[in-house]
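Only one chain is given next, in structure tokens, and it is the form predicted alone.
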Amino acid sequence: MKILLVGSGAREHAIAKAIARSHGAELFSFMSGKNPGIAKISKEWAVGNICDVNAVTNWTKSRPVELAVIGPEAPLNSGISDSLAQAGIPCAGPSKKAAQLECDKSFARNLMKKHKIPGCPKFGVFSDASEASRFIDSLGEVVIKPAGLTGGKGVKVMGPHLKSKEEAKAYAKEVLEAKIGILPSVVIEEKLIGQEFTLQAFVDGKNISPMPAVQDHKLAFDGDKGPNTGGMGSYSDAGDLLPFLTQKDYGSGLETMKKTILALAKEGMPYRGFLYGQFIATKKGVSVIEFNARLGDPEAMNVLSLLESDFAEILRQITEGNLKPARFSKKATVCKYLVPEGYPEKPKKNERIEVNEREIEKLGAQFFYASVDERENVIYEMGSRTVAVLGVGDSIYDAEKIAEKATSFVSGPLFHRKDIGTKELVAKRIGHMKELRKI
């Protein structure tokens, strides 16, 4: 099968890697900068604008692509589905009008709302400033939410990022006058105590097939302090769940996204493609944070590095409408994102680093390349997230041990978060699950 992949990060790595284990795949990519893991993969590559529908339509069309499937987030907004399917090319990926799931958040929340999908939060939508500051004012704490894109780094949350109503009222008022998302509105939400996860899963228009529970780490610095970023890291335990999940709270994240793709389907929009569910689990059950409309990044290496199934097969079974249960190993995964000096409010750009893969291999670790461009065979890193290295054991800690060791062969100015999957570290977030539950 001959699969055209978008897309040029860690993520799009590690979906190329996936492809390449699929018995029978050639792969063709374009990306937006040579990421030289991908093109290694790659029987062609190329680099132009992955959001320009027309420019990657017109590329595919010229070459034997049976089935495409998009990495990020922007170019399905984009329209490239759409575009892609009108030129004869199935996709592993939603329509530009179901992709509103995460490319409009104000969309997901009235969705919920208006299909009584369990799992949503007290929210608001404004494109007023006053209305919001009401708002704000009825709520008490509470997360600000441009509505439109912001690469992960938009939301702030009263508490770590706001420390007032007054600096709530602010950064709503900033949204709306700014643009930050481009769409003309604000989310606001009741601000929700407890622990993040993260469930994906392949979904065919109809058919679901969930994927091992994640938990990424947003926020800079060891110990989850710093500001947000796109993710400096994830881990997966051995099996479906977390340390501090119950099956009923996995449960829960899997039942509300059907009925999420159960309610797209009636709104004439069927969803193929990955969905991604950010939830938190609660002393009062779990609640939708957002949906994603692709695979998560870091989440994408977590899980893809554990599929038994072929991946090829499932892209496969997604574009037709026979999506099967997927087989995933019963191993634990650490990933740990190497990022710039400076990440992510000035991050230094276009350094020359250095990946020992071989060395990395040796460990039994894996390594992806993020925000890089590969010029004259030498790797620059290109200001955000730059490789990331996982490691697979029987468990949590075992895993990390093994990430932990592979970052100390990528070298230049870059920085990790030490912490991710270490005993301390999940040791806090069960005991501050134990702790809600008791409330």
Given for the second form:
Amino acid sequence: MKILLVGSGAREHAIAKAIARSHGAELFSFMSGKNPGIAKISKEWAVGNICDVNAVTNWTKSRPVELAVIGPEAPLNSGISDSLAQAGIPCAGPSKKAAQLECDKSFARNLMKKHKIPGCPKFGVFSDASEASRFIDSLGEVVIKPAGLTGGKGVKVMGPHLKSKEEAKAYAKEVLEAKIGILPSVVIEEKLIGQEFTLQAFVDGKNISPMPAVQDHKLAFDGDKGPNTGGMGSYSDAGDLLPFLTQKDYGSGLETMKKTILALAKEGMPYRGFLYGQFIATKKGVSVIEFNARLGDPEAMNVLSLLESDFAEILRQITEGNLKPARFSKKATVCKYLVPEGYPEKPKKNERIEVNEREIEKLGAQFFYASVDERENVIYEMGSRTVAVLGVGDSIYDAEKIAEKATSFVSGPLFHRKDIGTKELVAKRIGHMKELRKI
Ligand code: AMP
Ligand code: GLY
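Other form of same protein, the form predicted together with ligand AMP, not the form predicted alone:
Time for the whole complex; same chain goes first.
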């Protein structure tokens, strides 16, 4: 099968590798910058604006592509799936309408409310700052979210980002006045306390095939300190659960995702693609932080590295509506991102890096290129998450040792979190959950 991949980060490199492993699959890639890892395994590739849906569709139409898979949310929000479908190329990625689940947070919350989907926190959607202020007064601690896409940088939480209700009100006003996230509304939610986890699934419009749960680490520095990032690394355990997660928690998350898919189908916007649920396990149960209309970055690397089923076949099933349950090996994974010194606030940019791919592979580890550029056989980091490495093992701790060792084969002015997947950090997560649930 000839498959188009749109996107050029480490998540897309993981998707590209999974396609390359599939039986009889050939990869065609449309990237926003040259990812040397993706380029190397593509039959043909191009660099351009991945949100220019006409450009992507025209490039694809003149090639023998049979099916498309979309990495990031921005092209989904631009309607790439609809445009490719019109050109006769089915897409494992939701339509613009269904992608509102990620691209408009007010849509997601209102859908949950209307269809009584479990796990929805108290929330309100506002386009008027004084009404937003009154709602903030009616809640305890709050979270302020621009409704539209902000590249993960628009959400502010009372405590870490907003010190008082006055600051929360001022930020809600700023979101509306400065049109942060472009859409004209702000979502205000009660702040939930607990452990976050990611549950991803393949979806074909009605059937859902879940993957092992993953935990991402958003804060830049060891010990969960420093500013928020796109995600510094992630781990998954052998099997579907995480060390702090019960089967009941996993089941609640899955139930919520199933009901969401059903609700979208009822609303006339069937969802096909990857569904990413960001959940929080609290003392009262599992709630939804947000949905994404794509795989997670870095979480895609954890799950795709364990996938035993043929990925290209899954993509075909997603587009044809006959999805079967996917199989994953019962191993643990740890993924660590190397990022430029100064990231995320003042990252070094355009510095030369080297990835000793052979040594990483000798360890049995994997590497994924992210924000890099290749010029005359030299790789430069581009100021954002640069390279991810991943270890697979019988336990999280075995996988962590492999991933940590693999980081030593990437050189350049980069740093990474040494604590992701270590016994100390995982014990902290388990301790927090025990304390919340008093068990
Ligand atoms: P989002 O972009 O919606 O994933 O939000 C970014 C981050 O803000 C999440 O990963 C959470 O850590 C935090 N967050 C979002 N919503 C809530 C909430 N209702 N309660 C507590 N934290 C939240
Ligand atoms: N790891 C967070 C995300 O992909 O949104």
